[in-house]
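So this first bit is one chain, no partners, the form predicted on its own, shown in structure tokens.
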Amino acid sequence: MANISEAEIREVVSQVLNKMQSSSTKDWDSTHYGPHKFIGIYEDMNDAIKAADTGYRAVRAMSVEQREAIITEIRRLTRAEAAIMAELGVTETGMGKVEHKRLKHILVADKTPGTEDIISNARTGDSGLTLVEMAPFGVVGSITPSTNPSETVICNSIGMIAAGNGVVFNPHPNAIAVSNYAVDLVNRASKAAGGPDILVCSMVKPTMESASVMQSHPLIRLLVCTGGPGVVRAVLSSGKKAIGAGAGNPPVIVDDTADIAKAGKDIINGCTFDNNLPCIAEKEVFAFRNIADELISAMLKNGAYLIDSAQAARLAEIVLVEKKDKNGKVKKIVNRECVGRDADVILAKIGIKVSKDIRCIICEADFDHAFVQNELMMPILPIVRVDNIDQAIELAVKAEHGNRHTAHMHSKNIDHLSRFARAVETTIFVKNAPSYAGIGFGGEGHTTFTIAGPTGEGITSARSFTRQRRCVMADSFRII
């Protein structure tokens, strides 16, 4: 599989998509690569949960070493089939870049923590010994997005299995094929490593109704949601223990002590990674007035295209559309046809033809501009000029909208960096690097695609999907 050709990848993708468009996966024929009958995919959520519970009971009886063997095989298969999942994800959703999605799968395979993240603690004293261990919840219900679909499935599966859980997924309806491909991959890995044939499960056609069944089912002990504010709110109001990874609108501050050439390159690299689909990506820039021209020049040298205010106004009418909420109030929402699209494709919508070398659309904007206030998830980057650090921090914090997700800053002034970090209170704060350094890509630390700001778990890992259990031995087992 590691040496599969581009033609073979396209053939696998075509077969997977054709089969997933049918109402069932039961008739899938076995082939050498991908379009075999997917394992662990159900038409009824109740059946999926029951199967995941069986998988949980099997993995619970396994040793930690056996769990790690399953995870090792998941990592191997993810690396081997990263190109397939990348191509499948872009083809199915129309969003992102194939090479970047391949890199994200490799990142997940290499830097998602496994069983080493599950650490027991012991305390001794005059009254004996107390042992605290990290135990599984049981069956975890996980809602996954269309922006990082298979990456989230695999990342969550590794952490949840390391913790000893079974998992049932309700993927985003626009990314069913690639999400279920990843579910099947995890189950193939489990079977190959001597684990249960079905350890993680999903739906043939996930819906809001199947998500509702999952959220209320008595066998589901933990809910994990990676998605927009609506689904996160639904999970948090379920009455169950829930981990919510919500939206962001990450600001970037660039002051006059920064390495401007490097800042321009880093910001464009981060903003354009997978066409700005990651929630951590740079969404708006606040640049000191005295270095703004130099910063824009550095961005233009790194694949940016500068549009004027009139062009930005026309583009805003296309990439943001009006929608009435249930109370009849009109609000701006992103045009799904533009999310995660290439910069040249978006520019063509306002009659500007550029080459594929153009990666990002930049413009100067006022603070109140729609591009500043809305998380676009597309390679469009507004730049707001500011006079000083006080104004930069004030506006950046407001633009982040209290999501406390991610923020960035390019500066060599420790006081400026510290002040912004304290003021913005984000889960991730990246200094002098592209945004993706915050999840371990070119930076230290582990990776995740479930960044739980609303519920406080932060950069989730295996231990996030455990519950603490205490065992006490009074007056014994202290040897000093």
The other form holds:
Amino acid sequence: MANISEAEIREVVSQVLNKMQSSSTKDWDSTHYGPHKFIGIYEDMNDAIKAADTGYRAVRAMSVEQREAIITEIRRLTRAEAAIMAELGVTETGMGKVEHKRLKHILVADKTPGTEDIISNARTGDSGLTLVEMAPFGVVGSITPSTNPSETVICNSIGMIAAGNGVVFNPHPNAIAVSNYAVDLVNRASKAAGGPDILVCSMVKPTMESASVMQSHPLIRLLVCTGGPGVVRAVLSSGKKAIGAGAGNPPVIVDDTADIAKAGKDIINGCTFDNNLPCIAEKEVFAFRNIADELISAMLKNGAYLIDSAQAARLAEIVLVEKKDKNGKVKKIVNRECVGRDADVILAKIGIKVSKDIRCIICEADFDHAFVQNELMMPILPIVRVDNIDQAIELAVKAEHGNRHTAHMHSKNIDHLSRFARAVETTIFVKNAPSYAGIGFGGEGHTTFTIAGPTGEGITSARSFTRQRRCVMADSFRII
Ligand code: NAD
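Can you swap the form predicted on its own for the form predicted together with nicotinamide-adenine-dinucleotide (NAD)?
To see the whole picture, the full complex is given below, headed by that same chain.
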């Protein structure tokens, strides 16, 4: 599997997509890794939850060593099949970059914490011993996005299983095949490592209705939602314990002490990673006026294409469309046909033909420009000129819209760096590096694809999916 050829990858992808056109799980087999049916995929959410509960009971009965053996196998299969999931994800959703998606899967396999993240605490004193342990919740209901679909399924599965939970997924309707491929991968890993055949579950056709069954089902003890503001709001108002990983609009400040050539390169690398789909990716730049030209020219040397304000206005009409909300209020939302698309494909929509080497569209913009204010999730990067650090911080904080998600800065002035970090209050703050350093890709620390700003768990890991339990032994077991 490690040396799978491109032709074989395409064959598997086409097989999986063809089979999944059928709405019956009976047809969801794949012959690539030996004929078998996709495991753990249900037509009814109630059945999926029941099966996930059986998986949970099996995990409860396991030793930590057994859980870790399953996780080790998930990591191995994820590395081995990263190229398949990358190709499948791009083919199914039409979004992102195959090579970047492959790297994201490897990152998940290598840097998602396992059972080592679950740590017990003991306190002893004159009154004896008190133990605090991180216990599982039970069955976790997880809603996953279209932007990092299988990455989120695998990352969540590793953390949730490490914590001793069962999991049922309601994947994004635009990314069912790749999400369910990942669910099946986790189940194959479980079986191969001596765990239950069905450890995690999902839906043939996940919908808002199946999500709402999940949200009100008595067996679901924790909801984890990774997605845009609508779905996070819905889950947080469910009445259950919920972890919300919501939208961002990460600003970048570049001041005149930064290494401008490096800043230009890092920003373009971060902004274009998987065509800007990661919620942490650079979305708008605030550049000191005295270095803005130099920054733009550094970006142009790194695959950016500069459009003028008239072209930007035309593009804005295409990448943002008007939609009425349920109160009849018209608001701008991103055009799904443009999300995660290549820069040359987006430029072609306004009649500009460029080569595939162009990976980012940049433009100068005012603070009020739609490109600055909206989370586009495509390789378009507006640059706003600012006079000084006060103005840069004020505007960058406003553009982040209080999401408290992610912000970036390129500077060598520690006062500037500290001031912005304090003011913006984001879960992730990256200094002098591309955005992905913030999730452990070229930066220290573990990875996650569920960054829970609104509910405060932050860079989630196994311990985020636990509840604390205390066990007290009065007057004994202090051995000093
Ligand atoms: P989305 O918001 O379109 O959908 C997410 C999931 O929620 C899907 O399964 C969808 O069907 C479902 N859904 C949507 N509204 C729902 C509702 N009211 N009730 C139940 N289910 C509902 O997400 P997307 O377009 O795939 O992802 C993009 C958004 O997610 C961006 O805003 C991005 O910033 C955010 N995101 C955040 C993180 C994070 O870790 N904080 C990670 C990835 C994506």
